[in-house]
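In structure tokens, one chain follows: the form predicted alone.
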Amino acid sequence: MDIGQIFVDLVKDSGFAGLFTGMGWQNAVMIVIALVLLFLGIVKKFEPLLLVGIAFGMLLTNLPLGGVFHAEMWNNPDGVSYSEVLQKGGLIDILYIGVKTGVYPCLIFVGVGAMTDFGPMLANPKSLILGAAAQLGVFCAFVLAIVTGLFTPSEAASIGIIGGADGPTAIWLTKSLAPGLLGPIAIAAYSYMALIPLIQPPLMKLLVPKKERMIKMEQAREVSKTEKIIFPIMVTVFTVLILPSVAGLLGCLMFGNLLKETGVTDRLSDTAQNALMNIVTLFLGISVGATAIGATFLDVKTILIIVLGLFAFAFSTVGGLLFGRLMCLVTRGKLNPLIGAAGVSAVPMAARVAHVQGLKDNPDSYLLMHAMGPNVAGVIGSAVAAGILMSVFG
């Protein structure tokens, strides 16, 4: 037995050797990026529930020879062979089936629906318009991505949806239209959601005069339980009849909300909000992170996606604020335009940012419940925008 040769073979077969041969430097760079994301998630608390999982998935998949994820199985031009994935795939290949089939984003939307109160929106139906206006960035970024000439229409659509500020919706659309871009798009979407307190206030001050930011809104009416029960059912029926492609995503959102509002399914609502949400978040984060492989992630397109994602998010905020100003004019000063910024669907962070900014300008102004209206309307708006893009490019 040649001990020396055994040692040499162990070194050659180790992941360390993989890092220093061929394109191993790309994996090394991705490992560093993963560590930075872990720092942001753990220390800076940037969307930690998902960012920590995404970062760790990125770390695992870029450790050479780990075999937990095989991108070639999912990028096969002849289509995905699920039998091959089940027989030869690694751990994350198996978990990734839930992403590829769209199961994880839909299940997360069951939990989101169970945690969402549509009461503020029903009390002020104008919130729906603000939620729709805040999707401006989705279509602006889509057009700009096309203009660059580097992205196909399907890829541009997936980049644009970052402007909806809804991570599960971005993943749901991208896994079908541009699976190769899933890693950078998911990271961009969740990063900008976490940066809402930094991105939105400067835009609020720039676009809305202090006089309008100081407007104190009247207390909204109380919404009945019957209205809250009927709403998710009617939204599901009408929206799915118009956009069948969004049946799974929006249907799960409304199903979760119905569990919350019926009053007779409290156990199911609690499970959706906690156990189900936590389990799916674990699988979703690590699976999405595993798609960020050095060979495909370190590309000019990735940098552009980050830039276009910021553009999309900023313009969605701008759309909500400008339409808020228009509604302020129409209502003769009864609506504070700041709540328009909450039309992006990052619930409830965007509503809190609008509320905090309003308090800074007028300590007697309490905008939180008013801002929750366009905030939850934005969840519907981003799902509808994704459904439109899926119908056109899917």
Given for the second form:
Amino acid sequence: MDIGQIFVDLVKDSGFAGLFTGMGWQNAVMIVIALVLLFLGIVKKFEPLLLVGIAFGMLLTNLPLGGVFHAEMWNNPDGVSYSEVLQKGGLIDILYIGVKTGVYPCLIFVGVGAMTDFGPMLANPKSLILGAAAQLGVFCAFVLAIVTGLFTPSEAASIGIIGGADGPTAIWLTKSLAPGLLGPIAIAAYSYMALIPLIQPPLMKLLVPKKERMIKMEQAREVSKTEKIIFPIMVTVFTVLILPSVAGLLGCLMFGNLLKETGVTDRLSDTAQNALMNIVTLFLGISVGATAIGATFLDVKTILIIVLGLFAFAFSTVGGLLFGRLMCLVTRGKLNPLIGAAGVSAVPMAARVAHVQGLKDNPDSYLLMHAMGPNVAGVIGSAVAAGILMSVFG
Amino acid sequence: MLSATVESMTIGESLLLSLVSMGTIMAVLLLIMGLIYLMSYLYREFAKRKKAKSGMPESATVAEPAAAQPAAPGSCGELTLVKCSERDAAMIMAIVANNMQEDLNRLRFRSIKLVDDSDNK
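Next up, the form predicted in complex with the partner chain. The previous block was the form predicted alone.
Let's see the whole complex now, leading with the same chain.
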């Protein structure tokens, strides 16, 4: 028995050897990126609930020879063989089925719906227009991605949806249109959502004059329980009839909201808001992170996605603010344009940013509830935008 | 047309698609907005009729002057009276205007309510 040879074989078979042979350097770089993302999630608290999971999934999948995720099974041009995934797949392959089939984003939307109060939007239905205007960034980024010539239209659509500022929606669309870009797009979407307090205020100051930022809005009317119960049913019926492709996302959002509002399904609402949401977030984060493999992630496309994602967020904010100014003009100064920026979805972060900026300009102005209107309208708007892109490119 | 453009797309086509998509999003959300207005209108009408049918005592409300009787300059809105007669309300408003040294037409009263001991029990 050659003890030395056994030792050499052990070293050769170890993951360490994998890091220093062939394209192993890519895995090493990815591990560093995963550690940076873990730092941002844990220390800087950038969307930690998802970013920590994504970063850890990225770390796991890039440790050579681990075999927890097999990208080749999912990128098969002949289609995915689920029996092969179940027989030969690793842990994350099994979890990834929920992403690939679009189950996780929809289940997350059940939880989001159960946590969302549509009251401010029902009290001021005009805020829906701001939610629509703030989807401008989706299409600006889409056109810019086409202009680069590096992306197919389906990939460009997936990049554009980053501007919807809605992680589950971005994942839902990308897993169908550009599964190869799922990692960078999910990371860009969640990172920029966390950076909203840094991205939006300079644009607010640039585009809205102080006089308009100081506008104090009147208190909105109270919304009855009956209206809140009818709303999710009504929106589901009409919107899905117009755009059947949004049935999954919007239907789940409204179902979750109905559970909250009925008053007779408190246990289900509680489960959707907490247990279900946490479990799905855990699976979603780790499995999306696992798709960020060195060989595909370390590409000029990733850098472009990060840049275009920032454009998408910025243009969405601009769209909301400019339409807010228009509505301010039409309502003769009754609407503070800052709430337009909240139309970018990202509930409730964007509404809070609008509120804080308004408070800085006028300490008597409380915009939070007013901004929640466009904010939840943005969730509907981004789901509709994703539905349109899915029906065009899906 | 769409399936033909999915594999590749010119900048012009992408702009056109963006325009159509933004228009569709706006139309869908405007439709939802319209539905919300309709729903809240129907709900209010239904609640009003239900209240009227059940014959619940409503608080006395001084209606806005009829079209034939033009409103006094500066008059606006409605005044809700709770356990208070129109005569008492007129006196109260006159006293307040006098004490404030303001023209009555420049003041706006939303509601006048008699608070008696039974309300606090």
